[in-house]
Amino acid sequence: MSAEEPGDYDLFVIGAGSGGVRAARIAAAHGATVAVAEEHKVGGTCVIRGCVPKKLLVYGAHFAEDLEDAAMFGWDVPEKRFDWPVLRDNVLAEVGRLEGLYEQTLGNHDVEIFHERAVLTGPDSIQLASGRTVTAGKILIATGARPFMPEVEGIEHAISSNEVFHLEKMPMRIVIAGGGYIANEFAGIFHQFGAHVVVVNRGDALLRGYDEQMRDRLLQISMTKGIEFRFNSTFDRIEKKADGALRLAMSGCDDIEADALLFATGRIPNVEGLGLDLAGVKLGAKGEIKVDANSRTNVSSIFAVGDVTDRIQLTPVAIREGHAFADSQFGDHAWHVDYDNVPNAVFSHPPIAAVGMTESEAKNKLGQVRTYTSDFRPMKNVLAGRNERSLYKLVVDAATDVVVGIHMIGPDAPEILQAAAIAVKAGLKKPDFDNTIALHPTMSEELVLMR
C-alpha cells in the first residue's frame, strides 16, 4: 500500500477488549476511520469473563458473612440459603447489558464492527473470516490473553476461569490449582458459597510479588475460615468417575476427590493463528508481542496493547495503553504510559490492595527503609465477634522520607487504596501523612496514624 493509497481504514483493531475499544473510540474521536474485529463478544476478558463478573461474584459471596454478622447488630435472619443459578444468571445478564453498551459506544463514534475473526496477511492487510480482505494505515492488535491449561492427562475434565461463570450447579467440593490472585479470589468466593475448597500450589508460597506480611495474613485467615492448602504439589492425572466426581492423582500430597477442578495457573497471550509471521511481527520468549514505549512492534504499521504484550496484565493499564496509542498516532499530542506505582488488588476474602514497592523490593533498591504497620480488628468485626484482623503497612525511604509503598489487607482495602495510591504516585512523604487529620471512626484513618 503506497502513501497515495491510504487503505480502507486509518486504523484496524483486532480485538474488542478494554484496550482495543478505548483505542478505537479515541482514534475515531480524532477523526480517523476505524474498524474493529471481534470473534467473541465486545468487551473482552474484563467485561465478559473476568474482573466485572468476578467482582459481582465477590459481592455475592460477602453476603454469607454479612448475614451471620447481622445477628449481633440486632437483625433476625431466620434462614440463609444460597441459590447459585439466580446469581449466575443475573451476572450473565449484566455482562450482556455491558456488552451492548460497549457496542453502542463504538457505534456512536462511527467505528465499524466486524463480528468475526480477523488475521494479518501483511503489514497493512487483514483477512476476515468471511473471506473479505481489508487494508489499513495502522493495525492494532489487542487480542488479550487466555487461561493457561497444563498438559495433564484428563485435563478436559477441568475448567478455567472462563467457564466458572457458566457452571450448571455449585460444586460442593472444588479444587483450585494456582497461587496467584485469580486462585485466591475464587477460593474465597466458593468458600463463602458453601463449598469445601482446596487450593493446590506447585510452589511454596501464595501471591508472589506481593508483600510477605500481606501474603502470610491472607493464608492465616483463609486457613482459619476452613480453606485447605496443598503446597509443593502437582497433578498427575484427572479421572472422572461414574457418579461425575473427579479423582485427582497427585504428586506431593494425597490424592483428592472433588466435584470440580479449576485451573488458575496464569494467562498466555492470544497470538496463535493471527498471521503475525506473515506480517513479520516478532514475539518474545513467552509468546508475547514485543513492543516499544509507543506500543509499536518491529513492523512500523503494526501496534499492540494490553495483555497480548504481557507488560502489566491489568485492565486499566490496557485502557491507558490504548488511549496513549490513539492520542499519539491520531491526535495532536504524543504521550507514554507510566508504569511506575500502578495500584493493584486481590479481591480475596478479605481483599489485598497494594501500590509501589514491597518492603523487600525497597530494601534491595534503596538500602535503608523504614516500615510502619497497623494491625487492628475493624470495629464491625469487634461487635460481630469476628476475630479477623486487618493489616496496613507503609514502606518509607529512610533517606528521603518518601512513602514508596502501601500494602493493605482488610475490608474495602481496594477502595481505600485507590485514594492512597495518589499520594504514592505524587511522591508524598511520611510527614504529609502524619499532618493529615484522621477521619474517625474509619479503617482508612490508620494510614495517617502510624508512628
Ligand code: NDP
Given for the second form:
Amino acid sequence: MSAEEPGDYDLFVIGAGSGGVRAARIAAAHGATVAVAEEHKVGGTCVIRGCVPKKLLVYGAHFAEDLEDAAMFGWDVPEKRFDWPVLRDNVLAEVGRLEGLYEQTLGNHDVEIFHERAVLTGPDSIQLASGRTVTAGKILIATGARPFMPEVEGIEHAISSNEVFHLEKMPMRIVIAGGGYIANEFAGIFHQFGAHVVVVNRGDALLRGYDEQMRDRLLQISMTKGIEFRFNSTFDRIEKKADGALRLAMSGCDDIEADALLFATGRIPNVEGLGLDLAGVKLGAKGEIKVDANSRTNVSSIFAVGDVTDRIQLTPVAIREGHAFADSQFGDHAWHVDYDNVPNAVFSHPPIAAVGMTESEAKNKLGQVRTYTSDFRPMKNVLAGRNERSLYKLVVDAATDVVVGIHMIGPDAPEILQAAAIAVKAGLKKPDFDNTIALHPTMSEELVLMR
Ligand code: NDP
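Could you give the coordinates for the form predicted in complex with the named molecule, as opposed to the form predicted alone above?
Now the complete complex, all chains and molecules, led by this one.
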C-alpha cells in the first residue's frame, strides 16, 4: 500500500478526541500520512461535552460563594441573580472556539479530516459513511466512551452529561443519579446556581477509590451546604407530568419530584457498529477494546487508545497513550505510558485532589504506613465567616519514609496537587517535604508543615 495512492494512509484514526487528535498530530509530525474521521465534533468528550465546559461551569458556580463572602471583605454587592442562558451560551461559544483550534491544529499538520462516521471493514480497510473505502497501514481506534443509562421505565425523560450543557432552562429541582465524579461535580454546580439538589446513589459510598476521609469530608460539607443525599436507593420509574415536572418512583427512599434528572452512572466504551467483528478485534468483559502495553489490539495493524480501552478514563492519560503510540509506531523511539501515580481530581465544591495510594491501599500493599493530616480552616474562609474546613493527608511508607500518597480537599486543591504530584512521582521522602521551607501564608504550605 502506498501513501501516494489516493485514499491510502500510513495511519487512519477513528475519533478526533483527546487521544486521537494527539496521535494524529504526532504521527504526522513524524512524516506519516494521516487521516482522521469524526462523526460529531473535533475535540471529543473532554473539549465538547466534558472537562472543559464542566470546568467553566465550576468557575461560574463559584461566584455564588465568592459574592457572598465579598461582604466581609468590605464589598457591597447588590443582590445577586444568576442567568443560566448567559453562562450556557458563553461556555458553548468557547467550546466552539476550541473546536476550531483543534481542527486548525490537525490542518496545520496536514492531517486530513473526514467529518463522517467510519467503520472497519478489515484489518487495514475502513468504510466512510459517504460510501468511500480507504486503506491504511495502521488504524487507531479512539472513539471514547459515552454515558451509561440504565434500563429504567421512562429513562427517556432523563438526561446525561451530554445534554446538561445545553439545558434550555435552569432546573430549580434536580436529581442526580450516581455517586462518582460527574454526580458530585454537578451537585456542586447546580447547588451554587441556586437549585435544590438531591443525589441518589445505589450504594452507601461516594467516590469509590478516593481516600475515605476526603469522601467523608465532601459529604459532610455538601450536606451542610444543603445538598441532599439518598443512599441505597434506586429508580423504579420516571414519569413526566403534564406540567413538565418529573415524578420519580423510588425504592429505598421516598418518591421525588424534580425538574430534571441527570444520570451520572459511569461511561461505557463506544464500540458498537464499528466493524470490530469484521476486523477480528477482541473485546474485554466490559465491552472495552483489549490492548497490550503498546496499545495494540489482537490484530497487529489495529491499535486503540483512550476511554474505548477503559484503562484509566482520564483525558491526560488518553493524550499520553496517543502520543506514545505515535512516537512508537512512526517515530524513532518507542515508549510506554506509566500508569503509576496518575494525579486525579474531582471538581466538586470544594474540590478533591489526589495522587498515589489511599491510606487503606497503602496499608494493604505496604503493611506499615504513617499518615500525617492537616485539618484547617483556610484564612479566606475564616474572615468570610465560612465554616468550611480543608483536609490534607500524606501517606508515608513507614519502612522507607517515601511519600506514597497525597490526598486533599479544599479550595484550589487540584491546582496545588499537580505540583505536589511531582514529588510523589519522583519518590521523594517525608524529610524532603520537611526540609522545604513553607511559602507563607498559603494553603499549600500545610504540605511541608505536617509533623
Ligand atoms: P463514576 O465511575 O465516577 O461513578 C459512577 C457512579 O454511578 C458510582 O457511584 C456508581 O456506584 C454508580 N453506578 C454505576 N452503575 C450504576 C447503575 N447501574 N445504577 C446506579 N448507579 C450506578 O462515573 P461518572 O459517570 O461520574 O464519570 C465517568 C468517568 O468519567 C469517571 O470514571 C472518570 O474517569 C471520568 N470523569 C473524570 C472527571 C475528572 O477527572 N474530574 C470528571 C468527570 C468524569 P458504585 O460506586 O456503587 O459503583
